[in-house]
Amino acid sequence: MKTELNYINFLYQTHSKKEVTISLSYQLFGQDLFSAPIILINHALTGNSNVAGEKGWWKQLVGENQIIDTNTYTVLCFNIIGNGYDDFLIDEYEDFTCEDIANIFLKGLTILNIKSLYALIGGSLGGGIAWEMIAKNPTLTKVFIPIACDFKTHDWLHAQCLVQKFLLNQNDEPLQKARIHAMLCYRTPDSLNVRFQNRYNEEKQCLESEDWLVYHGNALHQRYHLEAYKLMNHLLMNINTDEKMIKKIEAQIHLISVDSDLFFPAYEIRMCYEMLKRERRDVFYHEIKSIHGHDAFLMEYKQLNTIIKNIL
């Protein structure tokens, strides 16, 4: 499955006052556009709207026949503006916010002339940004499906996130030292005790674990740029949906957590499904269990197959 960069140009004011030319891009998988159901999928951040096919990111969901099957859905996905996935790099970074994010989402989605969706998908960052778009749209999708995220960024990821700012701008390998201080949060303790037990690799004379942790370094470097992750971590530091608006939302809302994620622990999401169970009956609360926190919504497949089916 191969599809195309399709581009959106607009002109775009942000929450800064920024004038701004937006060259939106974004990929259809599946179905011709308004002859399915449309779920739109917002990627975690350092994705991009290559979620199927090949080289998908999400292909072991998404795809034919997989869960969301592109025999059955039109499957859409935009770039965040500045992931560099289609060239385009924003130097101003904190000029953008999440809210800034979700209303040129918004703003792609009229221009196309996509009214509302079938469902609404989004992982870390890319569930924080559905998050902010569903609550200036609340009759956006008929399924809302936010995955190991909040609406808001708590107190121990904004520290994180301060840290990795700190890293990325230095001079000396920014990008692979925040990497690597990133995936301490991706993954757990247990997740990495067990893989590597402490074992040597006496050719590269260090823990297998360390050589694990500079090879994720030095692969980001190869394939990301920095000035996008600058703008990625800021935004994923910046999460803060209005919560009245939250209550709201008409979806149908799944809420997906992983029992040992370190980024967006379970308990806080919990804490969302609880405040929202008040208002309403049609919100529901699944937990992937893993020992490898965070990054488990894009490792533990099988779970995560099995809930979205039986959302879907």
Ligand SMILES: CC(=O)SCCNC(=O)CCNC(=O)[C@H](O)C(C)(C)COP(=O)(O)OP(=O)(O)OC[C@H]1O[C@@H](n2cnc3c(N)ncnc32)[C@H](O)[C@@H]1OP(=O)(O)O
The other form holds:
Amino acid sequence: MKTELNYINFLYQTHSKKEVTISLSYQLFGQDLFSAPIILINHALTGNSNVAGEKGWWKQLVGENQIIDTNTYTVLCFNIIGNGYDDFLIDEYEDFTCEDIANIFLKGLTILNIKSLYALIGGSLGGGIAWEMIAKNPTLTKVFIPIACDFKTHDWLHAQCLVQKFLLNQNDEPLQKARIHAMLCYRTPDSLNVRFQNRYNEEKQCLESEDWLVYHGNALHQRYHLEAYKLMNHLLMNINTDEKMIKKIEAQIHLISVDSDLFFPAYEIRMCYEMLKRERRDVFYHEIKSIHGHDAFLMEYKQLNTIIKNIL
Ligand SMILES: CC(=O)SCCNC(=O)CCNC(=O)[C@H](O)C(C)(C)COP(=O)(O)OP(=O)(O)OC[C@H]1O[C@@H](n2cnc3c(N)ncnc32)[C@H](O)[C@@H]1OP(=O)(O)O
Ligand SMILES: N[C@@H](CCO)C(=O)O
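Mind pulling up the form predicted in complex with the named molecule next to the form predicted alone we just looked at?
Now the full complex is given, and it begins with the chain already shown.
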């Protein structure tokens, strides 16, 4: 399996009219390019191009003999520029929109000479970027699987990202505090209450739920850059795919929601399904049942794997 980082360099003008030199990094897994069907996976908020293998963030889904089987497919994953995984960070993060990232990924595909994909899959923010990509190129892929995301950011998600922005722009442990707030949006009251049952950690003199939140704040602080988190939050806050264009998408579309997702509520994704269904036949809706909320797409692998196995 190939896991080294590769780079594509080009000039790009952002929607805000800034000329930037882009060094788009990516990883390939599985079969050699052009020898097998290509699946592009767009990573989620704090993910990266390392989707499979020992440290792969989606190794429960992608890899040898996994549902997205690298014995069968070429799996390609770009890093959202500025995510820091390739040591590249962006200070002026508000120069970029989700549409820019979609343009940059599409340009990357063109430079790699990839004219079409077998499947385009994205989770959360990665799914939002995938929506923007496919709206710009409706014939890009045969199968489109956006997971726990929608083609636009709705008000409640925008509001939570605004709180994230406030936390990220203050000086007292900005990344840790923002992550703690975000964890509450990725989960649900039931997820925490059922799991922790008000248990108290005598040694640490706090509730176990508090210790868990603090752990996740510190864990992200150790593995992630503040600048990258500001950018990802800004992108999540501004998914805004042109609704007229999504009706032109030619792919078979499989929308996957989580019934308890607070970020991208299942009813919003069902509304998108119903809108698309009025125009066409090959659109399908799947729902993960979980008490865990948005992060269920990183936890409920039995369900996710069954859904994706039946699609591919
Ligand atoms: C696309 C992407 O999301 S990128 C990468 C995947 N995402 C992340 O890593 C984001 C951060 N991680 C998470 O949100 C979660 O770990 C998930 C969604 C991957 C899994 O959630 P859960 O099943 O609830 O796992 P949980 O948060 O309890 O534990 C994860 C790890 O933290 C550790 N941990 C959790 N709470 C504590 C604590 N209070 N003290 C010490 N360690 C802790 C666990 O031991 C576990 O370690 P392990 O991975 O070495 O086994
Ligand atoms: N919890 C995941 C998904 C958020 O959408 C992450 O940190 O990337």
